[in-house]
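First, one chain by itself in structure tokens, the form predicted alone.
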Amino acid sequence: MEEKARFAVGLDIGTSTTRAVMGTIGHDGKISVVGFGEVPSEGLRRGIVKELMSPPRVIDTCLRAVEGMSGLEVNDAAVNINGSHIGSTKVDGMIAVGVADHEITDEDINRIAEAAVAGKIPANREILSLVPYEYVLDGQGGIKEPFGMHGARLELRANVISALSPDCENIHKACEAGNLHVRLLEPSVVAASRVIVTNTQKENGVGLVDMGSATTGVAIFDEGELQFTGVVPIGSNDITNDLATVLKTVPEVAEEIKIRFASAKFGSSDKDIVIKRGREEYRFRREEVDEVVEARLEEIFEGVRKLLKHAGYDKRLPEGLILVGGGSKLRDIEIYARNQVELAVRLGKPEGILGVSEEIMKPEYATAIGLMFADAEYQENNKGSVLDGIMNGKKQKKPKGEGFLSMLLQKFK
């Protein structure tokens, strides 16, 4: 019997724009994009769902665009979560697994994970992922995968990414009302890293900065693992709103100024900015625009710098920072960022995606594409539970008794 085709879907619910990407998963594991959609968002503020009436309509409209392009029905997806409530917590734990010749099993790995997080994560927070840094078996450290090894005492050092439970629940509710089952939640910046940051960069030490419309996410990788993630509650729309206020114009004109004329290389020109709309002509002083943009960018990257300091990586990332998201399209932004954070800075965009991908090879699509890859990875590590969710039109549920850690840690077998 011929094996059913498999599909993966990523849904990026942003404050200003909601984007979705669908791809087919080949027998070789490679993904080809077959559909995507993009619609204006409603009902979110600073990445957080604030009311449950509008987001379901937005989600449904976006997914219908994907279905129209792909000819396939979408029922399940990996979905992003955003907001300054997302945080990282370093945890550790130790368990006795038996006599010296005991072979480490899945049950032991689950037990040590549960021991490591016990009492470390507040009850009002939901664990999104657990990233093992190191296992120690009978005093021998530096172990990445203890499965099958022999020993009597197992220890774990790990990083737990968590978010406030009410905000997670609101995303689930909004998606369910939009006829979508959430396979997993992943922070926006972590999802973007899947298609932006290379393994070499993660090993050497690199930071990813996702400059969204209302928030700026930061993820730090070192020694091959995610070391920290956090969110600055300021984004590129704040620049637009500041321009509209200071220049006494409407947001549409302010957005055009930002996109067409604003630059992070301040003082490079003294010519007035002129915008024509029909018979109307708007004229603005370049110096005034520069002052507004610089003030807000300074605030954004001061927030990024604080997160780097908090994580212990200020000025010590050999691979520097990579900028993605719609805000990274501001001209000369990498020059300004380099001076502010005193690190190497480059722009990133998704690369090497197969299929109808030219239109989505943009920095603002990094999160949606990364979520599509997260969905494919989830399916690969959870065969028999949700593999056919997209194809058979049925909303799949997790089997009863399947705990989060048990499901998550399958990927580390």
Ligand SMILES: Nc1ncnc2c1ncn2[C@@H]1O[C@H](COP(=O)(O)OP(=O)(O)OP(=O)(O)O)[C@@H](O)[C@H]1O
Given for the second form:
Amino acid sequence: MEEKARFAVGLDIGTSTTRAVMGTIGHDGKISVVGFGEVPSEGLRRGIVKELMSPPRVIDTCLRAVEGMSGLEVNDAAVNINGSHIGSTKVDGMIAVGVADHEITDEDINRIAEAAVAGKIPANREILSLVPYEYVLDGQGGIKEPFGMHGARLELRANVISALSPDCENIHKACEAGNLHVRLLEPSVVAASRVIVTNTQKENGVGLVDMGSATTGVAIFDEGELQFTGVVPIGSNDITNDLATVLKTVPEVAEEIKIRFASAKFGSSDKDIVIKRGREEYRFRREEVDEVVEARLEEIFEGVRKLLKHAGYDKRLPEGLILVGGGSKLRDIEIYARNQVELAVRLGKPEGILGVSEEIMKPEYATAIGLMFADAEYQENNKGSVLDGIMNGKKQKKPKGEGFLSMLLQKFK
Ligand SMILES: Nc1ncnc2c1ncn2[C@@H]1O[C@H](COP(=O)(O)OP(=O)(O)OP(=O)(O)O)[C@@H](O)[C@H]1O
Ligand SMILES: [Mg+2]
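Since the one above is the form predicted alone, can you give the form predicted together with the ligand too?
Expanding to the full complex; the earlier chain stays at the top.
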């Protein structure tokens, strides 16, 4: 019997642009992009869905574009969540699993996850994922996969990624109204890391910075795992708006100045910037543009550095920072960022994606492509399990108990 074709969809509802990418999943597990689309967003503020009138329309239009290109119907997707409410909390817990030599089961793993998380995440927050750093069995640490091992006392050290429940709820509502079921929610910058950050970089220590239009997301990896994620509520559109205000021009002209002429290598030219609009000619002083861009960039990277410090990784990432998102296309940004954060900085771009993909090999597509991979991984892990989605891709079977974590997992069904 021929196996049903499987496909995965990533939907990135950005503050300025909503993007979707669809890929078919081959028998070998390889994903080939068969459709994508982008539509200007409406109804978001600083990464957060703020109203439920326009986003569903935008989502629907974007998905119809993907369907038109792929010839396939989209009903489910992995969707981004963004905003400065996204947080990362270190937790640990300990449980007795029975007499000595007890074999660790799915139920034990579910129970330890519940014990580690219990009481540590406020009731108004939703857990997006639980990243296990290590399990400790009878005092022996460094265990990545305790399933099937023997012992009497199980401990877990983990990282909980959570977000404000009403903000999660609004994404679900907007998607449902846009005829889409949300398979899982993942922070924009974490999703982007799936296509940008290599395993070696994650092992050595690296930071990914998603420079969006209204937010700047940060994800820090070390020892192979996501150690921290947070969002600075300032983005590249703030540069545009500042230019418009200071130069007394309209946002469209300010955007053109930023994209065509601005650079983060300040004082490199003293030639006036001239923009033509029909018969009108606008002239701006380079020095003034530099001042505005520099002030905002300084604020953005101060925010990034604050998060690095908070996470304990200030000047302490051997692989440095990788920049993605539309804002990372500002000329010479990596030179400026390097001086600000005192780390190596490089630009990230999705690469090596199969299918009709040339047009999406751009830093602003990293989140949507990453979400497509998240959707594929979710489907693979959840063929017979609900626990996998939250346990960072570890293979386990469906938990039996109706505990805290299994309740939490109901949403992902
Ligand atoms: N060549 C360029 N130079 C500078 N900035 C650019 C360039 N191209 C795009 N941008 C900026 O990138 C931003 C859009 O990036 P992106 O699409 O990643 O944001 P978003 O996902 O919609 O927003 P967010 O992630 O904050 O919700 C805009 O502010 C745009 O002006
Ligand atoms: Mg974005």
